[in-house]
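The data below hold one chain only, encoded as structure tokens and taken in the form predicted on its own.
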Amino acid sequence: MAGTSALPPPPPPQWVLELTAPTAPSKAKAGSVPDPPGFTPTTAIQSRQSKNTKGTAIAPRKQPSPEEMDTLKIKKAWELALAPAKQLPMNAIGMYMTGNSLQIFSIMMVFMLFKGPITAVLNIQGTFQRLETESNRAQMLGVKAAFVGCNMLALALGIWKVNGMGLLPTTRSDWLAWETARDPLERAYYVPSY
């Protein structure tokens, strides 16, 4: 047993040696297979870069002006505001696919449909806080109104689904507990004769 533990480990496979070897590929190998169309060797790229850096220095990018930053922030805010509307078709298809029966899957889908817009409307200041500045505050009111409107559409979809499941009390029979019995105008009695 002691003799078997003293054996040297087997040599690594050839592919491991080739992978870790820092040697360049041989010229015979490189010449036998042509480069694919559009391939640029790394040596040509490096020589082109060294020529470009010698002649001209790369100018730093100009910082955007405050007006440009406000425009960019307003564009980003509109993207955030309209994002709930872009989710409406997907949510509508999901609500259609779950059916109108009371099952755990359909109930959880409806719960998530209500939870998302409500939390989004409650966190509206945090959502647009990093995009709002003193100069674009008036424009952000319209963006926030659109955001709330899109979330209200998602809530309306949830209400439609709950109504389709029969959970909304929309019929008179749903309110029978608060109905009073009618007083009859007259009574008719049948007395059998023996």
Contents of the next structure:
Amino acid sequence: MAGTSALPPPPPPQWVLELTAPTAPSKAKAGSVPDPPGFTPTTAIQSRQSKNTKGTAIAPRKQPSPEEMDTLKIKKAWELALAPAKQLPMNAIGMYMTGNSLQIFSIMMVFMLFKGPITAVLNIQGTFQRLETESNRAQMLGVKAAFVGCNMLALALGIWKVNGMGLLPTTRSDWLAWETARDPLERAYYVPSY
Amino acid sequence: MRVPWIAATFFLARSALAVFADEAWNVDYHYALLGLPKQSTSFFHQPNPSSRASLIYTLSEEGVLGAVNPRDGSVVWRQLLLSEALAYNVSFLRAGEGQDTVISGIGSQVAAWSAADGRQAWILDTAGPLQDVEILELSDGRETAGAKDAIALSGGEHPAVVRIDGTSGAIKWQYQWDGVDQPYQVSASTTEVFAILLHKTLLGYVKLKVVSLDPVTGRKTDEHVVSSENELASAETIVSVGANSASPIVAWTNSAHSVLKVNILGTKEISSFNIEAHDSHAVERVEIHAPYHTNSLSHFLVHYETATSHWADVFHIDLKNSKIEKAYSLPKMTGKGAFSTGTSDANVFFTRVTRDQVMTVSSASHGVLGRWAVAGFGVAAGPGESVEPVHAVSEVSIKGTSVSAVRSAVLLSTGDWVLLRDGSPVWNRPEVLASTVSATFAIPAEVQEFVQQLEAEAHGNPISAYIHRVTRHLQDLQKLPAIMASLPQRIVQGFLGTSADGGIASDSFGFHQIIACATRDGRLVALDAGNPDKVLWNQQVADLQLGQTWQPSVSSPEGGIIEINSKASAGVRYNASTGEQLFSILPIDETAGEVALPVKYAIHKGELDATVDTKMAWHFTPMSGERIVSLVPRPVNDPVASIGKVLGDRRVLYKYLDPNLALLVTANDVTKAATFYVLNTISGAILYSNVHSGVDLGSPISSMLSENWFAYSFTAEASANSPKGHQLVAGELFESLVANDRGPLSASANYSSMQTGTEPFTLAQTYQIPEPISHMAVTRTRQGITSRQLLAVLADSSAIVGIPYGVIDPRRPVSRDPTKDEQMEGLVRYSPVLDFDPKWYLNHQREIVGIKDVVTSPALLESTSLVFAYGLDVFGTRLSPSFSFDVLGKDFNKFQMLATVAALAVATFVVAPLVARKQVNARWQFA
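Having seen the form predicted on its own, can you show the form predicted together with the partner chain?
Below: every chain and molecule of the assembly, starting with the one above.
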């Protein structure tokens, strides 16, 4: 009986230790799990340099090659160029819904419809300046042409709308004011008998 | 603080009222006229015997019987007794003393009318044309208690004297005679009825034969001849046959007006008086004024008139021994004068109206009981014309032995009927306008100048037009002091809405056009269309003899000028503003300048003949049995803004616009057919024709042609498949019925109807209308942009309606609903029945009687057309067929607009410092 009493108490189980022991964030553990992309912890701003050297999971971004950059820029430029075309269906529905009557809303919408493409075409150099390089200039021409074409489509939509509103002088009656009556060569006068 | 609010409430309340009251009674004017009153048929009479208030009754030369309120000159009631006015109709109007009816005689009809409201009591047709009507003032107990009996003398084949029951209009007795004696007049004393006959002698002289009749039985009691063998050359020198005075007389003069002979009816003695010549001029007119009442003193006044002066003698009849004595004379006065008789109990008063005074004397003595100076009659006259009284009727009110007031209704030589209370004019009625036969609008010379300046600016090149405008405004600056002086008044008037449009000279809208009316008796009267309350000028332009007719046509060939054309004189011109005759010029043919050889066409002997330079161009003979009813040429000045009609899908239907068009109406009295032709007046070609059978030719057929459309209306007799009804037909001529097609001539600049005869395509549509249209006209505007209204005179309802062209458009779709495009054009489905919308009535509540013609004229504003209708009544208005799109209406609230501006200004001033402080603080303060 005495032997059993001499035995030291068994160590507490692991869960007890974990329960009682204050949990300390382990740096190694934190360092092993990479942050989600785009997340920058506030503490890391100052010691970015040290962490970068310490962390093995964050690989340094490889600078894209100029060819890859060109491809990317062209891709981006195509996106920009085709954006007006994507708006066309929505514009068309809007135009259809406003009707052909001459009201302040339909007139304003038509005005915006004309103003958008024209200003876009006028600012075409500014729009594509960032994406234009010496090497992709030739490809950029096609992109710009597509951009102009898409804006022309929007403009055509506006013209269709204006025509629907009856604002285009396309019919005979629009030019009636410039037609003059024929002059008779003879005149007849009634002489009332007294 | 409260005053502005009260003012604001007042103005807003006023504007709220203005929303509902349109411009009726403001822009239109109406003279309810009777026509020139005649001396023998005008009198004061009390319609209600128990009241002393009297009305003036007259049966005018136009055959209109009416009662006029002497207080303000308004017509109490009137009746048209003649559908067609005759220049010198024979008519009679009598009212018995203390009676509530007046008895009229015109043509062969004797009628009694309620004096208070003009309702007809009875009407009687006599066998022949009436020669005289009198009221029998008897006291034999035979007549009924109410109305006194009338006696009428009728001529014709069987002349007769008829006694008519005053209550029922039944004939009590009739005395007829056979023979050659012509009936002349009838007269009645208290005991006998005298018929005065004219007996023609072998030598062609006239003898007066007096037949005495028993008033109870109508049997002849006596017959004798009063005048000697060769005294009377004709009936014209018979001065008077005394009416119901106590002792009726007959008076006549010799043909030289040097001897006056008087016979008391029922006796055989003739009293003879020499007419003293007061000056070198011969006596031209002798008239007798005697009281009508049986219980009045038997005194009478003889009025002598020479070319330059007039005087009068008063005679007394001694009833006992049937002697006539001259009592006293009224002195000679220069100018014309009018005498009238007034009674009070048995006393007789004579009122003398001359050009400068009104004077009342008693018949018993020559003492003047009242004398009032007449400063003026308050009527417009021609330059240098002196206004003379022609005849007068008067009512004398007596206080004790003196005359307290005299009211005289005086017809002046200008054709105005003026009421003088003592010596001052109270009202005047321009009755001369009732006989208007032709009228025209004329633009005043000042406005014409303005128009020409505007046209110069419109057609010049921009720079010179701008310089022209600046110089014009610099010249206008000279008027600035005058404008500044009148500015406060104008502002106040503008606020209160009482602003009368300015005068003729400052008329920038062209509303103040001058309307010149030529009347049947040879006068020319000018009215201002913008201020029609008074006559601008009124002068004699034709010296007509008695019975002579005048058929002038007035026109305005250019601004500020009125031209009269008649058979006697062609192209006499007058200044439109003042009426001065301009130097007489030879009638220059203005049409000759434009085109080398104009075609002239006229109706000649029932045919239409056209000549070019005295050579026959064409002539139009109606089919056998047909007669020409009317010819309406397209107006010479008929501007058309658009040569085509824009359809709903914006295509164009081209109008057939030819200035040489005329609408000819012929009628066949045997087959009861009316044919309507649209003619080309150059070639004489028939462009369109339509025959309507079963037309009531007794009803009016009216027609109208303007622009490229025509309209006519007639009354169709009942037939197997349609009832009797009035129809309005509208037709429109097109170059082609295919849209966008300009016809075979296409866009060529000019054309000759002689060489290329194009025919129009005509659409026509018939509408059933509720009543006949007696006359048609169309609105005219300056450039022809404004839509048109067809003005139709409705004689049956005494109205004028303006029918919008859209309602009678022949393109209205038949038996189907309009398509969307047609709806956009404003076309509605055709319905055969056209009811006149109450909103179309231009006259509103007024009765416009006897309209014979309507003339229209464009104002300077494109939206507005001036309308003037004449005939018996005179009516004028301004029309805006497409609404007043170019001028602010009366409903525009100037006060509200200015108050809004002022409120915004105040708000700006109050808020501005606050905003400035806030903006400064926004820069310097941090929260």
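Numbering follows the first chain given and starts at 1. Nothing here was measured: the structure is a model prediction, and the numbers come from that model. Rigid core here is just the name for the largest C-alpha set that superposes within 1.5 Å across the two forms.
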- Query: Is Q14 one of the residues whose Cα moves 2 Å or more between the two forms, with the core superposed?
  - Reply: yes
